[in-house]
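Take a look at this one chain, the form predicted alone, written out in structure tokens.
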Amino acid sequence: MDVYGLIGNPVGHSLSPPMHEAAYEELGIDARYVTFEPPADGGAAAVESAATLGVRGLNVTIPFKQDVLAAVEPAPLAERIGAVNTVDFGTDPPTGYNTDAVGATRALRSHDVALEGTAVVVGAGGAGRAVAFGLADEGMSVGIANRTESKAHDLAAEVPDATGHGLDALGELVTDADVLVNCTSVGMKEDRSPVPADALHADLGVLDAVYDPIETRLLRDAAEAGATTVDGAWMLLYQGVEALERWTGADAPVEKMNRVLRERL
């Protein structure tokens, strides 16, 4: 039997077993998919123990992301990123990858989104590194706004192609973009949107990373525009796709995870 997992402090709330399990099965691969929980400071102690002990691949999250790059030899993206979520221990030493990016663009695409243009990602933590990133790579321009403008403008300066802005600039950078994704918590068991409904447009593609509630304020205010829409849980879900995808090199049955990934939400 395989064993692949997550490490992340804490990490009992995770949607991530049930779907990896579910694909497993459909693809008839005998394997576990278990979650650990090391102390703060142990994340490249739990990646190298995991070498040892013959786990095929991890997800990694918060607060271990940037901690495992000591660990594994990071993907040209993840390095670039700054922050690993995948481990695969298929290689020696093992190659550590951001599926979050990918997992932006390939929910977008998902949804008939054209990759092209401007994008507004609204937020530049983590989750905003890894989109702004995956959709330069795409080759749009990227408009980067933060809370702290300074967070948005240092980010800017990494990303190709990009500018950074205030939360204020919001209104009207939305009203000129093709693409727009919320990478803060905003919306999050909240009824608030980061971004003014009058802003939002019919020819505007928008993800919110955040997934509870499945349908935010945001979400809302882009369809009542025409917007076209995309919950958080697809970016979730093709995270966990591409993972997958990487550790068994086989196609993900993307169908049976997604309805075993919204079965729990």
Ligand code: ATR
Given for the second form:
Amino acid sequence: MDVYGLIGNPVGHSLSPPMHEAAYEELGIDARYVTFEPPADGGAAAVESAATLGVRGLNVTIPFKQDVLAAVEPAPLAERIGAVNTVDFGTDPPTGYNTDAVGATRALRSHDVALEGTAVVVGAGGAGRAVAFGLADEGMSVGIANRTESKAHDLAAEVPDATGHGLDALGELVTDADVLVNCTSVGMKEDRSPVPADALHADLGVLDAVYDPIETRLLRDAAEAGATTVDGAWMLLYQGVEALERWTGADAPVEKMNRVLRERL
Ligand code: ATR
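Switching from the form predicted alone: structure of the form predicted in complex with the named molecule?
Entire complex below, previous chain first.
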């Protein structure tokens, strides 16, 4: 039996075990997906121990995404982002990926959103950082808007072809954009959007990383404007899909994983 898992502290109530185990079943893989909660300073040690124990793959969440870099060979995008959320033990040293970035780009692509032209990323925290690098990696120009404007400028200085802004620039940025991704917590458990509704338009693909609720105020406003909308569960799903495909080399059973995830959200 193969073992996969998640390390975090707190690891909390994760949707990854049922989503991944449903995929193993569908693919006929004899495996389990378990959660581990190492001490807050034990991320790299946990990865080394997992390698010793023959664990095949790990997902990594807060607060370990930076620390585990010391225990892996990061893939180029993960290295640029400076954070790893998926470890593949099929190589020596293990390879570290950042599927937050790919989760967003695959979620958008799965809804026929072309990753061309100009993107706006709202938020410059961990998620905003990964998504900004991911969209830039696709060749998009990225405008980053953040409540704390200095953080947007700092991030934009690292991301190719990116500019940093305060939230007050969002109206203008979004009017001219092709893709918009919300990576702030605005809209989580509240009926509020970080983006002025009158800037949204029909030529826009909008992904909201918030998935509680699934239908956020931003996505409702975007749908009303005729935009293509992609909810946060798609980003969660494709992070898992990408990890599973890296670990197993198989094509993930996307529909099954999507069904299991949405049943539990
Ligand atoms: P994550 O890992 O999910 O990205 P994070 O690193 O804590 O979480 O980042 C949270 C993001 O949401 C930040 O961009 C934060 O803006 P600041 O950098 O100014 O703190 C943004 N955010 C959180 N609450 C917000 C609010 N009420 N209005 C606007 N932005 C908010």
